[in-house]
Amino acid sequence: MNMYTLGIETSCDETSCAILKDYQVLSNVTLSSLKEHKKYGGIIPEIATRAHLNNIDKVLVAASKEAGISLKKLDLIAVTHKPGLGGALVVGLNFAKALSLALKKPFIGVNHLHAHLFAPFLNYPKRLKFPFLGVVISGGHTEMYRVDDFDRIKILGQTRDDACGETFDKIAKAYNLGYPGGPIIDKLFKEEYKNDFKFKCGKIGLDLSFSGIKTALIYKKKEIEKKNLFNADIKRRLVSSFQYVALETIIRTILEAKSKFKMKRIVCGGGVIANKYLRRRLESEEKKGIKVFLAPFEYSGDNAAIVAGLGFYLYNIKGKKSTIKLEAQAN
């Protein structure tokens, strides 16, 4: 087929462009404005939007150079149009529309959450078989789907409040660990400390709640500080107990959904999938006869390669079309 697809992703703080040859990734260039957000302990939408405006043309040039493909050779443009920060999405979407008009090439909008589920199939399209249980765990989303095809996706469960990654960030901020919290807590995690403190995650059916455990961690810290007992070791034991409970609750919910809907394939994507303990636990389920596909580390966070991959699939296999009137759908 030899079709070149440009992917554009600007849903949050990463400005990303990628070029794929069919499902093969030729380039995937991502520039994050994370450093500018760190002092605030979270993403500031206006800062993210300005960074996209300043960087998107540079990132496109870098992706084109790395792939060795001129823009004239592109056959398709795929861009994230939902969900995400409103201003950030508009930057990427309008950039894609301008390129589409200038190059006279078709473009389509992609749901970047669904794109996270495409990550394990980049460079390996023969792995792609339906149906499967799709799980997206990221800074802003914790959702579970039944995927009969990428145009037939049904949500089965989700967080009712904070997303998993967001909870890691908020706890890390409360514990003065830094931002983003996920990688920091994962690095501090020691399995021998997993039961040192008894925390619980809210769970109703296949829906999850992380606000309760977040509050419990904050109050437990204050309680120990009043006794002048809070130190680096206690901190490590607390966040280890938190990570264990939070991730084991997610794993238990995934396995419940797998059994309930009789799924033999589980596909996971999103930034939290980079967590080492979570990866190890999910991979261990393969010994029980379950096929588990995890996003590779380089495609677990928000990036344009997954957008291009899903865009190529939807355009060629499912015949998806889009118009210049496509609008951003913020969340």
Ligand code: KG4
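Just so it is clear, the structure is predicted and the values come from calculations on it, not from any experiment. Numbering follows the first chain given and starts at 1. Each form is matched to the other, and the largest set of C-alpha atoms that superpose within 1.5 Å is called the rigid core. Compared with the form predicted together with this ligand:
- Relative to the superposed rigid core, K262 undergoes a CA displacement smaller than 2 Å between the two forms.
- With the core held fixed, the Cα of K288 is displaced between the two forms by 2 Å or more.
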Given for the second form:
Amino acid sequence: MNMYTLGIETSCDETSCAILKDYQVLSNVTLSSLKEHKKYGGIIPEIATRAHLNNIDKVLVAASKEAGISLKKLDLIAVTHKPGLGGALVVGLNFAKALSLALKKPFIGVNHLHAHLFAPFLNYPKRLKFPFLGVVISGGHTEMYRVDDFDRIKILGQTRDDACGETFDKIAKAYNLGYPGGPIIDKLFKEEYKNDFKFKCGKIGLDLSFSGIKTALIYKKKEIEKKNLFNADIKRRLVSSFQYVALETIIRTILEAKSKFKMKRIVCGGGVIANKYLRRRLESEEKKGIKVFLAPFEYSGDNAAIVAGLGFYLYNIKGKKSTIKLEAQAN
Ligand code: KG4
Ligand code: ZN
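Switching from the form predicted on its own: structure of the form predicted together with this ligand?
Starting with the chain above, the whole complex follows.
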């Protein structure tokens, strides 16, 4: 018997619903309020919450239609309940609770960061083997884990200040490049410019720090502007040098953890994993005995398919479910 899982994701600016047939994605509908945040250069929680409230029912109907599965056919409802923006999480969680009561179907709360770690295995469950080194690089988090099971996930290292994606966004804002900064800097990156400026990224053991490099980029811009030398080409050289050192520092940390914990599998998810240079570099680390799994482009950012995926495993394999008392846990 196949099982149909509905996933619901509202932790940040994406309102997303997905339906899985076992571990196969039938639909994954995401509506982002990104455009509404653009003029502020960052996510405004109030705007995100209101957008979730306005859109969640429409997104659910679209996901059900695309999958060809009526709500009555659902067997399980999986929802992100942590971490994220408080108000935004509450919208999705309460929506999931209401559906669970109305449809008389179980529901389960999922840790959004853990869900990112299983993105590469959606549609390909046979590839999944424990243990693995899990890496989440997103707008809100830069974390590394030892993953021994669906519910045995231990943090090994993280950023001590800004997250990696957040740093891309803040630098892009300071350089008037637009929002979100990650994809823009990704496009501007030119390999031949990678060493034009010598920036440094903070690393303490397996922890990282990005606030220093962010400040260095902002000061460098001011310094060059004073000499009237700031132009599009210099900008491109600066952001290329930044991207290179930021991503190479992350890669070095991942490889260090891999050796330290004798991991043979590296699994990466989160919005920044969409970066072309990062993907190429990580893929090049796949060697005899070392496997690298990257979230496919469509499942790297925030989406409900990853939430449904982990919920399906936790419920089916680990026998977990949540009670109506489950609370949202903000960042
Ligand atoms: O996982 P995600 O969609 O949302 C969070 O949970 O944060 O990640 C969004 C982040 C943003 O900071 C965005 O700038 C970054 O991912 N990002 C990228 C790229 N695409 C998105 N960073 C670098 N290169 C990219 N191509
Ligand atoms: Zn995320």
